[in-house]
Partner chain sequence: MDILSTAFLVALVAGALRQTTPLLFTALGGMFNERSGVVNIALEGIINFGALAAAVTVQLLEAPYLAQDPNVRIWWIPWVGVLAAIVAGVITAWIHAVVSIRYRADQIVSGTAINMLSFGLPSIVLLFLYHNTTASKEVVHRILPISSYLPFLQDFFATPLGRILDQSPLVYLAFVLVPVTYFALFKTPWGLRLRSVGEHPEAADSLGINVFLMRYQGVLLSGVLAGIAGAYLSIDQINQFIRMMAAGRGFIALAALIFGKWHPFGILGATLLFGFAEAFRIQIEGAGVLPSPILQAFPYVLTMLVLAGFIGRARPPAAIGKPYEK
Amino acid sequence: MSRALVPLVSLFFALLAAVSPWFVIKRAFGGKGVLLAPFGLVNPGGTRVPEFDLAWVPLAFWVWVALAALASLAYLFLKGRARVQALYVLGGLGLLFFALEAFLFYRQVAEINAAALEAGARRPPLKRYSLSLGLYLQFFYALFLLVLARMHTPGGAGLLVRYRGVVVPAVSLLLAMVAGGVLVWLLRPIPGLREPLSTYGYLVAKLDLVTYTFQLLFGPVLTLPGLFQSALIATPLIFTGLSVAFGFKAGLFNIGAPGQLIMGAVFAMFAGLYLPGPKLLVLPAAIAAAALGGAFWGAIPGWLKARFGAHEVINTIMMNYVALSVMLLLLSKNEWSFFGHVVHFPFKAPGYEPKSLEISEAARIPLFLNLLGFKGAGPGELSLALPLALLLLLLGYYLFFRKLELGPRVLASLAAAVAGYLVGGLLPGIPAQVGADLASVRLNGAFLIALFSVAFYNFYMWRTKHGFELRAVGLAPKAAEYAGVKITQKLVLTMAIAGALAGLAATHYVLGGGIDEYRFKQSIPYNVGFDGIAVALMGQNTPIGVTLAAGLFGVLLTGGLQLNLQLGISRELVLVLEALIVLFIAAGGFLPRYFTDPLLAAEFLKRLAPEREKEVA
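Can you give just this one chain, in the form predicted alone?
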């Protein structure tokens, strides 16, 4: 590793921190803010604020520069254990210094607001205040020193390679954010600017604009309604991401998730409209019907590839168009004429709007708030049934039943979850208040189905013989066939399971009312099937990775709404970020090849094995 690495990184961070806003004292709707930087107050909109103690901010900047200089000197002139210890100490001091600055800022804001209220003010003068880019730079610089120290321990050089499934998406996300920040810098004016700023003030205000853009994009993670809305958007992405990832693991590229979702919706609609019986039977049958529809539509291109060698990419794309035509046929009109015979579609809702009748109550997936015991906005009680069931499921699998064989372990954990759900339903709930903004989010139980699908993917692909054979087919089909794996059967099975996962996404829309109604509508967003490709790529085709990638996209799409409302930046920026993430992942994050090639990674780690053994000893 180059000796100039830390000095150059330290210099870059120091220069950027010098012209960055460290604190936002007050933020108005539309992005106009009063900014506190190391060398002065920047107020583009001329907003009136009480006097703020600025004396300690320049001092804090120079202390931080001194810490960065010490880190550079330690990296240049120390070696071995002394260098590692110095980097650990300086990284820890950086985190402590960051926490101290944040504490001083929030305390000063609280004192000013409290004094104003005591003096008779009707509202606090400082609101929507926050930390900004300068403090974030300190935090990430401290983490950089800690990671660098770990990498210089025996065997630590392979740390990033061992976790390359996280490193490549993280670096790709960072590069995409940098590119997106450049676009915002170039295209958007400074909010609320009344008169020209100095060069220093202009740089601070522009960096605040970029920072606030990403604060809005990632803001949903800080509020419960934002988290629910993000989970609502992420639910179908988890299904379609798993669908694409499942095909990737077997060496197949499934582009047919949109069509499989549509056919899952068709089957779910018919089951929800015409299956009789109680909810206990109808709802599972309707969910199974959605999976069956997707599996049927996915198995067709799988069979064509197995029987005739037809490429699955072309077949699945064509099947998407066929599925779209089937949807238009079913929902466009109530009556069609075929060869002189009039056929009436009783499932089509009356009128010109392309949608089906509402499915029966027995086939509807409850809203997530209902599963938690709430009936809507206002006071209610949090039922302990679902939390206790999930807690016992995890405790049973990872603690209570871990000594059992895998099959009995799963069954025992599920039995514990059912018992927890029943017992939790009998216990008194916890009083709580649900706001209107939270009650309006239509997150439903399909989110739980998505999580169970993640567990199924992990279990099937890495814990069963069939999953091992599928992965073998994906890595070396000729060798797998020579070992006795029936390739044709595996191809059909892979596409069927991938289709079933995509078809389950329809449960979110049709059975769960994820859009607005419990119907099959022509406006169903089947394009999330294509978004699943980006989710699978970013998640590196792993179950946890796909879940986190879908959650990230859900957060970005939710935050994009606030971005449009407050800064007037189109939500298309989110699509640009998604495209850039996929582009950078395809380029391996511009990292060395052993981050993207499993064979080169294994060879690299093998060379480091002696150092790793020395570290363990």
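Residue numbers count along the first chain shown, from 1. None of the values given here were measured: they were computed from a predicted structure. What changes on going to the form predicted in complex with the partner chain:
Comparing the rigid parts between the two forms, the hinge point among Tyr509, Phe553, Pro21, Met495 is Phe553; every other option is more than 12 positions away from any hinge. Between-form comparison between the two forms gives a rotation of 9° for the smaller rigid part, taken against the larger part from C-alpha superpositions.
Any chance you could show the form predicted in complex with the partner chain after that form predicted alone?
Chain only, nothing else included.
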């Protein structure tokens, strides 16, 4: 690492912190804020705020400058253990100081609000106050110092390379956010600007605009309804992300998830409309139908590739358009003329909106809140059945039955889960209150199916012979073929399973009522199939990674609604961020190549190895 890096980062940090808003004292609807920066209060909208004594903020700024200078000097002039210790101490101090500042700010706000309420104000004068960019910078600068210290302890130099599975997506996310921030800076005016600002005020206000954009995007993690809504949006992303990841593992690029999702929805609709019988049979059959529809649509390009060598990328894209046509045929009208003969279809519901008839009660997936034992908004009881079942499932798999073979192990764990469900259902529930905003979120049981799909992906890919063969085909097709893998069969099977995973996303929309009604609607957001590409890449094709990446995008897409409401920025900004993340991950985050190439990474770590051996000796 270049020696100039730390002083440069420190300088950049200090300069940016100087022109960043540190605290937002009050924010009105539309993003108009009263901003506190180290060199003055910036109030673009002329909002009235009570007297606010934050004279310590400029002082705090100089403390940070001193800290950054000390860190640079320590890095440049100290050696060995002293340098590491200095960096650890400075980083730790930074974190403490950050916490202190946040505490001081929140206490001051609370005091002012309390005083105003006591004086007879009807509402607290300071609303929607928050920390802002300056404080975030401090937090990450302190973290940077700590990571740097760790990297200079023995055996730490390869730290980033060893965790490259996290580093590359994180760097790509950061770069995409910077690019998105530039876009917002260029396209949006300062909210609520009344009178011209000084240059300093302008910089602070623009940086606040960018910060506020991302605060809104990440905002849903702070509330329970926000988290539920994010999980709702993440559910189909988990399915499509797994679908794309499944293809990637075998060296196939499945851009056909949108079409597979639509065909899953078509099959699920057939099952939901026409299957008779009790819920216990119809619901699993309908879920299986969704998977089957997707598998059918995915297997076709797989077969075309295996049989004719036609590239799956173009074919899966073409299959998306064909699936769209199938959807239009089924949903947009009920009367079609084939060569002059009028044929009647029984699917479309009467009315203007293109959507199918409602599926039967038996084929509907219950809402998540109902699964937890609640009946809707208002007081209810949290049933222990589902939590206990999941707990026993995990405990069974990872603790009780570890000695068994995979098959019996899974079966035994499932049996434990069923037992847990029954026992939990008999236990008295925990009384709890469900708010109306929480009850209106249509998160449903498809979320659980998604989690089971993650588990399936994990087991299939890393615990079975088929998965092993599949990964071998992805890494070295010729070697795999030589070792006896039937490549053509493998291609069709892989695309079928990838398609099935994407098709299962339809369970969320059609069977689970993810878009408000238990129908197949033409407004089904099939583009989540493309989002799956970003999810798979961001998650580096690992089960945990895909789940987390889907969660991240679920949060961003949920926050995107607020973005439109508050700042008039199109929700498509999230799509742009997604595309940029894909682009940057494809470019390896613009990091050195030993971050992306496993062979070079191994070589890099090997070169560092002697150092570690010395440490052991």
